[in-house]
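Form predicted alone, single chain, as structure tokens, below.
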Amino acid sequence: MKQTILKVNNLCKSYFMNKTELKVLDSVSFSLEKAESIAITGPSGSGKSTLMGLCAGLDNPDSGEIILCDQDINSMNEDERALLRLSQTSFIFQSFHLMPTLTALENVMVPLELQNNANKETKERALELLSKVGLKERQHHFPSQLSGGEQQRVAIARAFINQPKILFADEPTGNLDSHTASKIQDLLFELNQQLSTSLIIVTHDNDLAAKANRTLKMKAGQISE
């Protein structure tokens, strides 16, 4: 039996620079099902990176329906939403968003510390996946230490520690090369699938897309699969 993580109805956003609205989003609606993977893919400014922080609950939509995760997050306020996404979700960014004065091993923590769950377990979680992702080994060594491809193996380890139910990857190839950009895909969706949680992917990267169950594609502010 399916179960929906996200779904999304008539989602509309729109922004005023000087006085001319700009709509960004019109009537997008699509929902994401467990351990599934969708690509969104589109041209810059089609509206891709603002329909996944809208997802996310980063920011508000003009109008329509947001369910994560069962909940209604138009619904939320800012606190209601911030536990939401530190419990349910994860991010992977481009630019990997490590923290420099921590170790690999620390950075991949981060998450449960937040969320005061931190323990002995914890600790064992993070050396388990920074096994997967291939980094046991260099558990001590700092980000600047470490290779970009290192780096985002640490990013994607992170992700993956609170055990999110939704994983949403922005470019998170954008910045290595393709050798690397390959293995870290492979990676990625290794693990999407071992711990069946459900990927959203905005890329420009088409051999990443391919390998996403679904690939949405945006024009204008509108998908279409």
Contents of the next structure:
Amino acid sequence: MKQTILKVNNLCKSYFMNKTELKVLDSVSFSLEKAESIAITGPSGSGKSTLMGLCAGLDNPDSGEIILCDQDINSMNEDERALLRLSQTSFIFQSFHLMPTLTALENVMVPLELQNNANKETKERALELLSKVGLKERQHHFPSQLSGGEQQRVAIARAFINQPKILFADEPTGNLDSHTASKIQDLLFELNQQLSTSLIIVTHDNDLAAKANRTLKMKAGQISE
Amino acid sequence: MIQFISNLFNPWTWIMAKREWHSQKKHLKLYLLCISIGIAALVSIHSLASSVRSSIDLQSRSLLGSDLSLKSRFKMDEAWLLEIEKKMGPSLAERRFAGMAKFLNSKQAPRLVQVRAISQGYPIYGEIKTTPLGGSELLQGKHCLVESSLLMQYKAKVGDKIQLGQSTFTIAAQIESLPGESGVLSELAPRILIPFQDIESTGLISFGSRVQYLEHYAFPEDIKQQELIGEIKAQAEMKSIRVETSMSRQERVRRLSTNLFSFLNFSAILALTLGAIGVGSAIHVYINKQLKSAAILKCMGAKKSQIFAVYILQIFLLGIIGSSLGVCLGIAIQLILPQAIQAFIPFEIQSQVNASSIILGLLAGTLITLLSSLPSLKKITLLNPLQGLRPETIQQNSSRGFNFIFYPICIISTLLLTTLSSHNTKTGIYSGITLIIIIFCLAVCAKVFLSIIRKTPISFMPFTFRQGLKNLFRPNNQTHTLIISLGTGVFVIALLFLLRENLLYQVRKTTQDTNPNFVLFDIQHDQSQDLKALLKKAQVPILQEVPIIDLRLRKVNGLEIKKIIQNNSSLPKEERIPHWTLSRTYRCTYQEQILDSEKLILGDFIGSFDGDFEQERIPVSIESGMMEKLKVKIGDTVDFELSGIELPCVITSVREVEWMQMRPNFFFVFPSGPLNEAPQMQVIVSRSEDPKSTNKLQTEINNQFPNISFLDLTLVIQTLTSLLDKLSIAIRFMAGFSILTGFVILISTLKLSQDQRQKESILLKILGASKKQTQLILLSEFTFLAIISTNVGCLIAYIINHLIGTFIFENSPPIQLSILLISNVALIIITLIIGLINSKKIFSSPSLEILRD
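Mind pulling up the form predicted in complex with the partner chain next to the form predicted alone we just looked at?
Next comes the full complex, this chain leading.
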């Protein structure tokens, strides 16, 4: 039986710049099932990242409904949303965004440590994930000592450590060369399948979009499949 | 070089500099403050020092109250005084002696004061400032002028009566200031001025009383002053009379103010050095942010010299504007500062704006800004364009070759600055070296602390605390600089507090437990029995009773004192016997055994001598310090004189005396026998149970024996505490500059790393951290920063205080933890407030877009 992880209904969002209203999202609706992957493509400024931010509860929509893991995030306060993100979601960014003061291993452990769940098993799980992304030997290295591809692999390991139901990836291969990008894509989808994690990927990369189950195209704040 | 200069004046350079300046102006304001505070401190102190020096010159004659003064511990030769009078005109006589003042309207016990009996017409120059106005004119009949601190203590007012010895005086006015004397020491010995003709009626001058005899003169107009001064000085030296002229007093006051300003100047340069470190560190971050722009410019074909010109121009302007701001601030502070130091300056300070201080401030500020920016400028000039576009590939460490030039330049500049801003080259160099050592110690200590923290396993801590601690080590962090600057401020304040406590501890120790807490002196031989009976009735123990006999040195190893003084002038300074040891009056005693506060270190102490000293030399014991000064040893001979009788002595033992003990101590101790029948006065050292019984006893003694002086050591400690507090105000004021610079560096650091913090916080938020967790991480980061800075500063302050206690007071002070606690709490609170105010934006940023930069 299919299980809906994310449901978005009539989502609208506008920003004001110099008193001029800028409509970023205009009645956007879609849903995402368990283990399904969706690629969101579209030109720059079409509202892809805003949509992803709203889906993850990082900002409030002007109107519309977002049901994430059976919970209406619009009715939740900031800390409840944080808890939901911590337990059910993960992120991967174009610029990797690892904590510069932490080693690869420590970076991977952060989500569980935020849950105050850090124990011996956390470390073992982090090492297992680092091993899966091929970086076990680099566990004590700081981000500045890793290449871009390696940093993104650490970010992937971090994204999977709390066994999220949904993973948001914002241009995950945007800063990588084609060879490394291809490896990262494979790793992402492999883990997606292994762990039945749903994927939302914002990308300009047609190859990456093609690997997803569905592609949503955004243009002027509206979505089409 | 020519190319660089031509680039510097190229309009493009100015346009580019303006554009970059414009984009960074918010942050640049804080760099400006860093340097401004240091320059403000320097300018205010330098300018005030100039004002003080010109005030000294303007008020030179009133600093002494006369042109020439003679001062002696004994009555001066009348015939000699008459001879001087023939050349200089009549003198104005003054006598200074101790006495007990009893305020008749008060129930408080009498207090030991310094009585000054002055002749009508004194001071010849300047004035005695009083409230109500009138000064010495009010000293008529049985009127007196009283120190304001005394009036406050006894809640007395003008018109009240006081008893001095056997005489009663009406208070005519309160003393505000006396010519050439600072008010600060008057608290230790409050002054009461009475008319000269009333000395006798007090009955306070009797045998053995400690009286200072002074004669004041004005130079007649048609006289060769220098010749006359030389002549009088030569004669006075032989008679052990001190001569002071308005010029020599001016020089002495000048030296006093130079010493005070050397210390304040040191504090100012300390703040300036911290400012330089702050600017250097801030520019380092600023330039790092500009690396990409510089690299793009290079990729587009800009030359090395063009890039260098764009940035050096910005830094130069930064230095000029910061220094100008500092100069303005410094001039404003100069108007407040005199209030903090007026108590130590024996004349009125007339503040004035000083051009040399302004030039010094502008030059120092600009050069320091340029110098502290050198490493960053070097980095941007030698930048490989590709590295600029990928900053992570740039090596953070400067090349060794550059460091070999840069650090010596910094050291030389610091020495140059301390020398230029102080009036004595030696003091300037010493203070420069001290400053470098302090900063170096703080830097090393901070590095060690940080290295230990980095290597310590902290997995036992909750995540938020761990993350807060790790944030101190984020790339491009300024943690080390912050610890040095905040730590220096804490160091100065903590050291000041510890030294004050150390000093008070050494004094308090002398009155604890069984130690004496009051001393009675000026006891005449015939009063001794009655006084002892009174003490017995009051159940007060006599801890020590010593006879005191005034002796003067006549010969050392057979050589007349006159001859030794003459020989001294031909000897190098280190081989000379100090003049004061030859000309002073030695207060000696005789005793059968060595005292508790003394230790025999050489020879045999001989307690009694019944031989004939005309045939055989009297065996005496000398204090170890005096032995070194007089350059004598065991077996050497010293001849004293007692009222015309020669006492031939031989040194048979050497004692070490604990001078900090509040008991009578002596350079020379005679055996019981030869001096027992000599004219003498007694000193009794005792201890009373509580302040109430001390007061009662003091009143009784004063009623029965008005000439006996009562020194209450508890009161001395109270007075010393208040004196030290006054002294520390001025120093704390200057230490405040260092702390302030530290806080400005903290604010600028927070501003500069705001983007990084914001990104980290948003990332944590996306990963699921609650607002509380994000706040806790920031709070713990600031708390750790404050804790490390405080403890680095306090640690060095404790070490220095301990060294001073051990090597100077020869008594290790107990470790005072209160300052450590207060500093930690205070700095944590201030740092947290500054940190949180400057991090408000972090908590209010919701957008994912920030992570996309």
